[in-house]
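The chain below stands alone, shown as structure tokens; this is the form predicted on its own.
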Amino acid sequence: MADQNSQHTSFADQVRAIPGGEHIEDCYACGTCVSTCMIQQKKEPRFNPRRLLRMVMMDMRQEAFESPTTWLCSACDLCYSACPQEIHISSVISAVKELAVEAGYESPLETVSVDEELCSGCGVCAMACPYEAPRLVEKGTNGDTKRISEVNANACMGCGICVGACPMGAISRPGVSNQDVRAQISLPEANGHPRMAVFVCDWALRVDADVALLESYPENVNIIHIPCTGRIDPEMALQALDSGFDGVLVCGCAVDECHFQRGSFVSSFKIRLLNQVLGEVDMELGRIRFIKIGTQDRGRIRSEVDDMLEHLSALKVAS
């Protein structure tokens, strides 16, 4: 899969020629980017940007193209604010990824797919996606032309934001489809306590202690794991309330720290609109909440859950 241009241009020069890749030599391998990134801790131990940059400088094309670092960086840019050299590491990695795709490599990530029969060609997925993976194309079927969404698998990060955005339910990915998420919504025994569903982003809780704390709550608190709060479909929150839950708590990243760039912004907008609708039908305020957990908010999840449970208990007494 070697790039034909590699015979004439060094790997590092090719990376430098792509906008964003020009800062590759500014890195002095301090490792700060690794310490701020959650991918190594939560998903892939081999994820290491400074090693990838070293591969580029040493002309190790195959190793760089096959490295998980090339494909897993979500460009959240948490590392940028911490980098002493002020390097957009994600831009350098993106340059390497672009060369990998040109050389014939494909993303190893499990990405979304589009049901062409259900797709209406509305373009909402293209507007919602942080990575510009979906695009609208014209396709002909039996002499008719139809506009549908087509997904660039090498750009898709599998966050599920487009899945939650699609009004037709035409987009899916194994593990984050509507059916997969709904299957986690299970009405627990109440035993006199309020029932609460907690939709939690896989990246929002950044230390294992917070994850363990959330999982330690009694059965009246149902934990539903999602890859990003941008995946939330308001219908799921309504389904939870309709099935007997007293409240729904959505836990995501801080807006400027979202692992998938704009997932928290998208979900906070959805929840705000949903609460407005519920207010118009005279449902008590506070039954659906969206909280944003920042990188420095360790342990905060307990106070948020406890406060929500206390609020729901007060609503039960009042009713």
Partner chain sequence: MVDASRHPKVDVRTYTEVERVEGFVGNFKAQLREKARFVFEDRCNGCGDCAEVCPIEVPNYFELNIAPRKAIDVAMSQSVPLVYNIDMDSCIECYQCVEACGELDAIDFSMEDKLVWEDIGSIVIATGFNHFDPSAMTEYGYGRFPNVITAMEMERLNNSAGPTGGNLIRPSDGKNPESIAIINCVGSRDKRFNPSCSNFCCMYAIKNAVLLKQAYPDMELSVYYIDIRTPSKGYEEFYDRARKLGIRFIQGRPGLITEDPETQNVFVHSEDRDLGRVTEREYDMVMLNQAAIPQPDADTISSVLNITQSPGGWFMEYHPKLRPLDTPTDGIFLAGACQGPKDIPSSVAQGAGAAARAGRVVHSEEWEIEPTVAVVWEDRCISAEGKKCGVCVRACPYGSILYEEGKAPEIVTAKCHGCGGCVAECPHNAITQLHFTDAQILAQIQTLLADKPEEKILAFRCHWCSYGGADLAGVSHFDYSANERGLRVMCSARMDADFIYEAFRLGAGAVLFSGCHPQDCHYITGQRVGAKRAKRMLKQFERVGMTSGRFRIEWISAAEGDKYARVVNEMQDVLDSIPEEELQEEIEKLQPYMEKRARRMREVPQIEEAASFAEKIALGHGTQDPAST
The other form holds:
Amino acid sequence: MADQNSQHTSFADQVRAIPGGEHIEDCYACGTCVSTCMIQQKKEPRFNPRRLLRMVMMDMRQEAFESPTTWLCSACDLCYSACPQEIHISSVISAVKELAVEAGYESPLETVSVDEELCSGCGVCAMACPYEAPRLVEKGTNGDTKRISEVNANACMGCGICVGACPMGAISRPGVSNQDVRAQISLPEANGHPRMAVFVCDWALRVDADVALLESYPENVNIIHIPCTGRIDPEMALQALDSGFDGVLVCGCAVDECHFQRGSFVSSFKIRLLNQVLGEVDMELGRIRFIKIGTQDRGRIRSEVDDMLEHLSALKVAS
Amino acid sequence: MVGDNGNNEIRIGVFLCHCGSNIAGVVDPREIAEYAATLPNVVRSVDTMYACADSGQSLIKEEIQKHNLNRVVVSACSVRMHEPTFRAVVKEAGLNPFLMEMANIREQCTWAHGHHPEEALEKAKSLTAAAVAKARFLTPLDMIKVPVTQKAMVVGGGVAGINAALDLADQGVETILVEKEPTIGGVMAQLNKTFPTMDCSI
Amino acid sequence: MVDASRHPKVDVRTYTEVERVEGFVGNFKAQLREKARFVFEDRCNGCGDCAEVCPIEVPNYFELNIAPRKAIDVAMSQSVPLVYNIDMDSCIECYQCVEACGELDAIDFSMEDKLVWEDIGSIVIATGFNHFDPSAMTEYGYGRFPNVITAMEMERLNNSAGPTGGNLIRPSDGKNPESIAIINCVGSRDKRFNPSCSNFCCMYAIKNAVLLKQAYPDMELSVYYIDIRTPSKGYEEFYDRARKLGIRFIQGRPGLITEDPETQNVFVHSEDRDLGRVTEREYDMVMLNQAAIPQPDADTISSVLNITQSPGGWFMEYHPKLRPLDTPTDGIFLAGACQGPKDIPSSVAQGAGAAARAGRVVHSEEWEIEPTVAVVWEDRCISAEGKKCGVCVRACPYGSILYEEGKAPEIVTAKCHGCGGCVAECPHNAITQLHFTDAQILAQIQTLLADKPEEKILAFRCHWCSYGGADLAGVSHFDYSANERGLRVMCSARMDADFIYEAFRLGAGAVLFSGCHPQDCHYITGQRVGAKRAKRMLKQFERVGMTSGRFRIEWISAAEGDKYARVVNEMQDVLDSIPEEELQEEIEKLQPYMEKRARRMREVPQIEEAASFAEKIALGHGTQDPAST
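Having seen the form predicted on its own, the form predicted together with the partner chain:
Let's see the whole complex now, leading with the same chain.
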């Protein structure tokens, strides 16, 4: 893609030439994209799509390539649905990222790695990934060639959906390997109250107050942080029930607001399936719940937790 | 069907407007004028800085009288802009206003093809020639005079409509003010105070 | 308002709609529908006894449906005229009102809509604007969060004449709010809804903030904005004053509003651009400053009165700078926000301006109209020879052709508007249009196609719309192919089939047939007459093997300069895509067909002369000595 004249073509022209990068000059800098963005508020205060667009227009290549905005955007497109100028901002950012990669920059994100020994080359990861990061390649080891998954580190957003999807347990990401997640599961002192494991998507709760609210149930609730509900392995829920919890609550994003596009959809499907299986082995229904918290559902987590606890109490009395 | 100024010979005058640099900045009106001079029945072909200005208008009138012109082509801007102007000019010079034809070499030529001056020049010549061709077959016409009902109707009783109705009425015109709601006032009647003077809306 | 009702020369007709308008400048006939009020205007004294006894309450539109009205009521206490009316959709016909009215006997349940005709010399359109409904913007939660209200709702809640008597309360719990956020550009400057700026809302936000601050000095007030626009006299000073009062102006358009489910307080999430970070602020109430949008019945009004609409639906003025109050129809003028969002000072000014323009017409003894009307050549008409025809009558949108079998039709000049539809439709070329005769137009066609016709795009344009569109393309400096050669007639109805055949016979590369959109046609149904003909020709050309795209039909309004440029460029692309020899071959192959089709035109008076005159121009040498310049 990099042409010889890139030094003479403006940055904006280069971005515009990449499909998706066309509409940058429509931006009138209202800041709506920033106000909807979860990354800015939860992870990286320097993340600012409006400023990245400005850097493109002002020919600030290096700053743009080094900006966290270029690398952290996971294309959830919350900003796109709110943008009054209908700029598909994640496409513009992805165009900048493409140019950054060409220029030799690398993603600073923690990405997944594949254990080549364990990988069976089934391709489930490639199907699960929202970013087309894994692809199957023929790789030779000791004279044998084998089909295995290879992950493009600049495309991977580290959501862990593939980690949860891999049937061989061959993919891991530092900090959120199966062991790491399991290590967070610990039974609270209950004093007779129902106990609940709550898997919280790091992106689902918009407001700090909502997270604090969860922590206000120390005797009932064990919070397990995951990068996306898509990361969930149904086994983890079973493990929690096994170890003495009365119920499992998985708290994810509204389907069209998932930070990693597809995670919330994948996990809601997994949990429904799990509930079906549990029903078949005569387990009481409703011990595992999946709830979706939308960006406008401020404070709803309280009623959801209360409702679940009430349900679990009723089950306890019944038994 | 010919017969105007008591003159059976068709004598066309062509006037090329520079419109400052709006036209002349892209094509050379003198070149078009020279070309137009070669067209049949064209007896005068002149360029002028602003055809619509006083000087341009006087020039057209003088030329009509001096050269006994009986058709006029003004190659300048849009008919939506200055057709009434040039009709009035030829009328003042004693010609029937419908013996004037315009070629639009500004909006529809130099403004649209500013980056292609050569093609613009060719097009301007062609548009001027077409106007000359039409002018050859123009006939004098009289305006149709119709009676006027001395009554006005204002549709909509908001702040603009009420003011229009009152102004018309103060001019002595019988005015019907039609409002679809049961009361006049429109949005304004719903407002509290109004900016910037903060007085009452009703 | 009261002045209008008191003025002896103003006849206020409320609850009345314009159904039809016929005629022309100085001589309009308007049909008005006086909707049944079920109350006699001349008997009702506005005492309100009827409303007092009425048992039915319905939402009051005037109060934005936040307060009730009775089934028999007035919109507001200052209504002009102060006459009650019954909303029959909600009335249960208990007749208690009739009893209460007693001897006045002003109520009549048998009343029906009345249709009346009025003779009118000139018309001012001042139908105003409407407000954008923000419930379409889910991110702001209007309709879901009770304490998110619209600007107009605020207007009534904070109004001593409003339903709360000016006691500002918030809808969720009736408490007086201590903090209010005002959000600008709700549905305006927003490509999803209305891309344009609504003109007055910045000032409107400042006005409301100032009013609130004056009434409640301790109230926390924030205005969220993209840009503050204060371009008129005294406006910037007003903005200054607002800041001095302690009103906060936050640059950053909120992307989200959330609500605390317990307190029902509202949180506004926005970037504060000056701080460069996202803020999430809690308020008791949020006011959404809605976009101004065209009236929902603007389409109906535009078709009743033949007014063009700009993209977005506002009524189109004749010329944006030089004739801002005129419509393309002589004798019809625009005032106020129906032409585009406007504040009160501009609306008042336009009202006065339109009155002056309309006055010019009605003060004249007589008005001159263009003599570009249709004329019949009796000796060519087959009806005069006793054969059946009447094609011209069917083409006329105005019923201005009187036809009797066995005679040549008679055209009533005062009724003819000069669209030229009958001229083009007449199968025997027995009608001509003054100032747009076949000979005149043929001379233009031949001249425009004199040189390298195969490279040219001959564009037929109607005067009112597509010629204006071409003008706008130029005014906007949209680059389009310079191979275009434009030719103007009054209406697409005048674009004679013979002209198209002749153009292709001469070897034109491409021909554009363009006029108004059907609803915008200046001659009611003229465009339809032209469209039908053009579509028929398109099919013929397909059948005889013309490359698709060489003949194109497009409806382009005077506001669509971009479209005009795009269409011409696309036609150029079509020409560029055909190899030169192939195009030449196609032109030669089709020539006999075109020749045959256009043959009858040769019999029309002056045509041969026009053709030979144009030929001389084509050769480029005059008959006389070149005049000196």
